[in-house]
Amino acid sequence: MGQVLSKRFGMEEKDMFDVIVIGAGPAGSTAAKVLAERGKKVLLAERCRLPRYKSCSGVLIRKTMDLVETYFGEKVPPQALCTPVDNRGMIFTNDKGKEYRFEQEGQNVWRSSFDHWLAQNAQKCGAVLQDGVSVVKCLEEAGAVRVTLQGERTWTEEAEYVLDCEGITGAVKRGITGERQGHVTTFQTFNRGKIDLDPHYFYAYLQPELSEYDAWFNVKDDLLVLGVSVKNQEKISFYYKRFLSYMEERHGLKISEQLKAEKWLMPHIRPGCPITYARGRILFAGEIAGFLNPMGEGISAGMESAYHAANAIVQHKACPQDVLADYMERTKSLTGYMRRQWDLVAAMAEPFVEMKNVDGTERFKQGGDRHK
């Protein structure tokens, strides 16, 4: 199945894939499963070895839990969960020190186990899963996309479409559109210790003196997770020390041992929440497209956008313009939901006021062009 290229690029004739999906996170695995179970030849390419780890809160909100059951037909398995299993919501502290509680059923997972389970489901439905493989180049020509992959060897595949779900750390979109997406650097540590906070909640702190975006606390398998996000990496230590002092003073934090520290990137979503949907036969979903809810909640938005992109390809494969139009139409409710979430944060905290969607105007980007 799909072991290579056709003659259209002057090479020997072989079967090509219908779709090559880049990235085996929640977005990519959702898309690959949908496409494979609808009879499409799918390659799911993941640059890391599976199970791969991503620095993330690993909190599934109620919406994500519902999407998992809808798209994958079952609940998250016990082996992907960590304690406390039940997350009961989020507690925000705004820039004035006022607390906002949002009670909602959720689950606590390790992303390595959760993502691997999703990818295995896609594979069971017929997707060809290749891990340890990076997509280094995509070239659209003559009604198809030629994709260069690199792992233990370098080779090329051909597909009618590419769906890029690799997230902010991927480089494929930049090579295709020339865009350099702004990002925020996250830094978090895993610690043994104690604190006077309920471990069933995720805590977000929006005070500008504690971070350049937000700071947070949650618990995973009895480990205290403390993090800050910055726009300037050189300020990580400054803000992290401030946040620890704040948590010690306000919540009795006492750390006995730091086990791990990690950095990651997430998109810096701009006012209006612009989305890059596609460039010809190359579509984008999840974070790389711009689908991200406040405080970095990207799992639900990634899964939902990728699901809609996959279905648009299934319905209109012969015409890229119709695929794009259908994809945009299917994600209208998602973009509306995302903007309402940002409106909520903008109303809570002054540092996020620029994110308020004052005119409700639809903004999107097709291949890097902005339309209003």
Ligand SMILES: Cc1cc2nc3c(=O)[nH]c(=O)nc-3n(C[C@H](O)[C@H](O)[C@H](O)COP(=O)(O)OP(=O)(O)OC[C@H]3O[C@@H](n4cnc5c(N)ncnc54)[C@H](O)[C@@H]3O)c2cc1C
Contents of the next structure:
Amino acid sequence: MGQVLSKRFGMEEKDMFDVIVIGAGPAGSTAAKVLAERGKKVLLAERCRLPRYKSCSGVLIRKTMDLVETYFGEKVPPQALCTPVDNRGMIFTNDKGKEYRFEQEGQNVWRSSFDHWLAQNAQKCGAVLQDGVSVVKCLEEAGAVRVTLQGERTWTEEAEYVLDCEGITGAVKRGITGERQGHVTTFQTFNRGKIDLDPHYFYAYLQPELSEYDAWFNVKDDLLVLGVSVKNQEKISFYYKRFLSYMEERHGLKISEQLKAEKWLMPHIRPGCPITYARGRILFAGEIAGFLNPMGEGISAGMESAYHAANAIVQHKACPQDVLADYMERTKSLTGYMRRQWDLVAAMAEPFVEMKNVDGTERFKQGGDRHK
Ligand SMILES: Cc1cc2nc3c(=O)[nH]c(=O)nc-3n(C[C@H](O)[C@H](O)[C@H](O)COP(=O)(O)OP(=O)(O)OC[C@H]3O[C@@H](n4cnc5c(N)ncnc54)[C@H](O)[C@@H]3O)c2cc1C
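To complete the pair, please output the form predicted in complex with this ligand; the form predicted on its own was given just before.
Next comes the full complex, this chain leading.
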């Protein structure tokens, strides 16, 4: 354990954390678990009270299921699953109405229970979990980071490293880098009703007349979930109505009751899939770093990036430059996977052609991957 005593910043002597992890989503909980398991003193700070709500389709692809087993040593517990439990893959309809089927074993979860279970696992391994606590500021000085936390009170902690896994919110990252994350707005509704589609699949629609990004349909515990994503929030209602009409005409959708509607944000991934890795002793992982696969599949990328960031810290703690270099090296295959996935979507649908990664390696070399 890093029982380092510190008088930095003129504060009273107190134990310093090896790492403070921001956000108990899949990325943050994975990192906190790995670090605690490796004997590091870790604080996992989560803004919301757990279990917290996260707008999501809740589809774990095969890769995510494997990562859960590898990193957490267990399968997803029954309490996190919803029906139909087994997801059998994704069906994309492109801008010309052509269907592409990707058959693959997957699972259907409620994110609140799944993420809570991940965070509890990190806690069991020794991470200090504090929910209802926001990180409001990180300041690197004299070989450490001073972190201001706000819950029922405001106080500061010190850590050798901070791993920012705050998700799309981005307020902490903005304070550190000044960068604004581009985003798309998602809007989805949960409904009772009927439809002539197999509930075991996740359906994505890439026609520009139905959304400014994608539209989707899936089933969770007998509820029909319908969503659209837009770049301009004012167009939500316009596209959502069009999507409903399309689903009524093509797939016999009949909604008897809308139970819930929710808006959220998702990073707008740019060509070359740029990643923000780190600023000094503050590393970024998961969505806030830019790890997101096409059509919003982000749990696997979040977990994997955070796992690599945590291991890079463990391996090279004494030298932030080495941590960064190692983190970038470890995520090479993940970023390659992301680019290939986006490339696939670009080849399927004209509106995504800008994501064609023909010169991805060049962009990478020219600084498409932002880091210092
Ligand atoms: C509509 C929609 C559908 C999706 N469907 C899927 C899907 O089916 N499958 C899939 O794999 N992915 C899906 N995604 C993407 C997936 O939800 C994200 O990519 C994933 O949650 C990213 O994980 P993360 O840990 O980086 O961030 P998050 O899961 O967002 O976790 C970040 C955490 O940080 C906390 N936080 C934020 N700021 C602070 C702060 N200042 N201090 C402390 N805590 C803070 C937040 O409260 C949150 O709990 C979907 C996304 C959307 C919007």
